[in-house]
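In the form predicted on its own, a lone chain appears below as structure tokens.
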Amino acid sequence: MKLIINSLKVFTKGNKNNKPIIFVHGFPYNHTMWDKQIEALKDKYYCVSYDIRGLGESYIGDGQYTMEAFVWDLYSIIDELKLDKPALCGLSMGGYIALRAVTKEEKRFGSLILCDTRSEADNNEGKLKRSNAINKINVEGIEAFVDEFVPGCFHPKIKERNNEMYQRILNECKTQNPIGVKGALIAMLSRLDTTESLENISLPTLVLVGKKDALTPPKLMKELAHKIPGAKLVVVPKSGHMTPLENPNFVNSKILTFLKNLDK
């Protein structure tokens, strides 16, 4: 079913009556990224995904997000939709959205799945290097930045594995409307610092990282993962950055234990 909840483009698959689970797609992607997830888990579970303002289908206006914003549209949906206690599950900029969503009202979630994130917030260099995409996009156009930003968050053999997923979102990335991709620069440029916060996360939480992801390594993963009590990491074999994408099989396994064992 799709919505539009708080000028947001919202999709549901499953039974309503199920157990919920919302999906937060990465940058500068859209909700298709979950697919292969929810036709998974649509039997038994209550799957939700959704646009980022900005991207996909979602309203555009201004390009002035900031992440609060971004906390405060997820919050929107949950309440639209009575989702009780959903699980949170993000990737990259949908985690530091999930991250910062959970500290501020954990009591609203029932688990968290982070994929590939960081708490971090941006240093002097990734501040620089957000502001230099920004201007990349003025001067030289949005596909130019996609062709620069998006083969970095795929396994290096990508091309060989699936070329045809990776061609498809490539092109998808490139219709992105400018204002919106620039927005979420921004809006992760605003974000916290929720590091000092992990600690006091009592939600079960599953960790899945790419083997190969560069831009958030598995080392770094490892240590998120070891700041959040009883949290279980997981390297995802043949990966880059977009785990979901590149082996949704395995991540649909992980992600399908760790919930049935929270039914337990």
Ligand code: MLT
The other form holds:
Amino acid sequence: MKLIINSLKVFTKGNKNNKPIIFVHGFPYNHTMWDKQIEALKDKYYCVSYDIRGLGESYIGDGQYTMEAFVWDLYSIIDELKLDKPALCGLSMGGYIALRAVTKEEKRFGSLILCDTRSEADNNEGKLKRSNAINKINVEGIEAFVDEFVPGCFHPKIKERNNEMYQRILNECKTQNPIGVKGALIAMLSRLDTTESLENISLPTLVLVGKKDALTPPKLMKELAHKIPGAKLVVVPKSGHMTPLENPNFVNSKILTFLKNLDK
Ligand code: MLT
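Instead of the form predicted on its own shown above, give the structure for the form predicted together with the named molecule, please.
Every component of the complex follows; first up is the chain already shown.
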């Protein structure tokens, strides 16, 4: 089912009476990056995904976003759909949103799945990269930015392994609205560091990272997982930063096992 909540495009699949899981996508992607997970989970779980403000089919507005506003958006969907302690699953920028949402109001959630993300805020080098990205979009356009940024998110062999999916995603990213993309860059650049709050997370947590993730490498994710009490780390083979797209069967089985164990 497709809905508009708080000017965001929200997608639901599965029986509303089943346990809910909400998926938050990465940058500069949209909700479809979770299609394979939702397909695998929809018979047992009530699956909710959405396009983050400024991306996909959600409201663009003036492009003035903050990570805090992204978190309020997530809460608004949970409230509107009356989701009872959903599992929260976020990748990269979706993970920044998930970590901030959980460290602010953990009681809203039942469990946490973090894919290819980090708790640290941008350092100076990272901020300069964001500034250069905004400049590239202004001077050369969104397509040039996507051509530069997106290939680095995938495993070096992605074109040999699944060129069709890769090209589809690349083309989808090129249709994103530049105002929304630049707004998301500023929201990431100005986000808080959530590292100190990791030790207070008491939700069952699964941490997934691609073996060849160049953006948030396994070493970094191992440190993140180590700081969250009881968190389980799984390294995803044959995958870069985009684990749910690059090795969906493996990711699906890990998520399903994690969720099934919560029911015991
Ligand atoms: C993402 O996949 O969401 C981005 O790589 C996040 C970022 O640029 O920090």
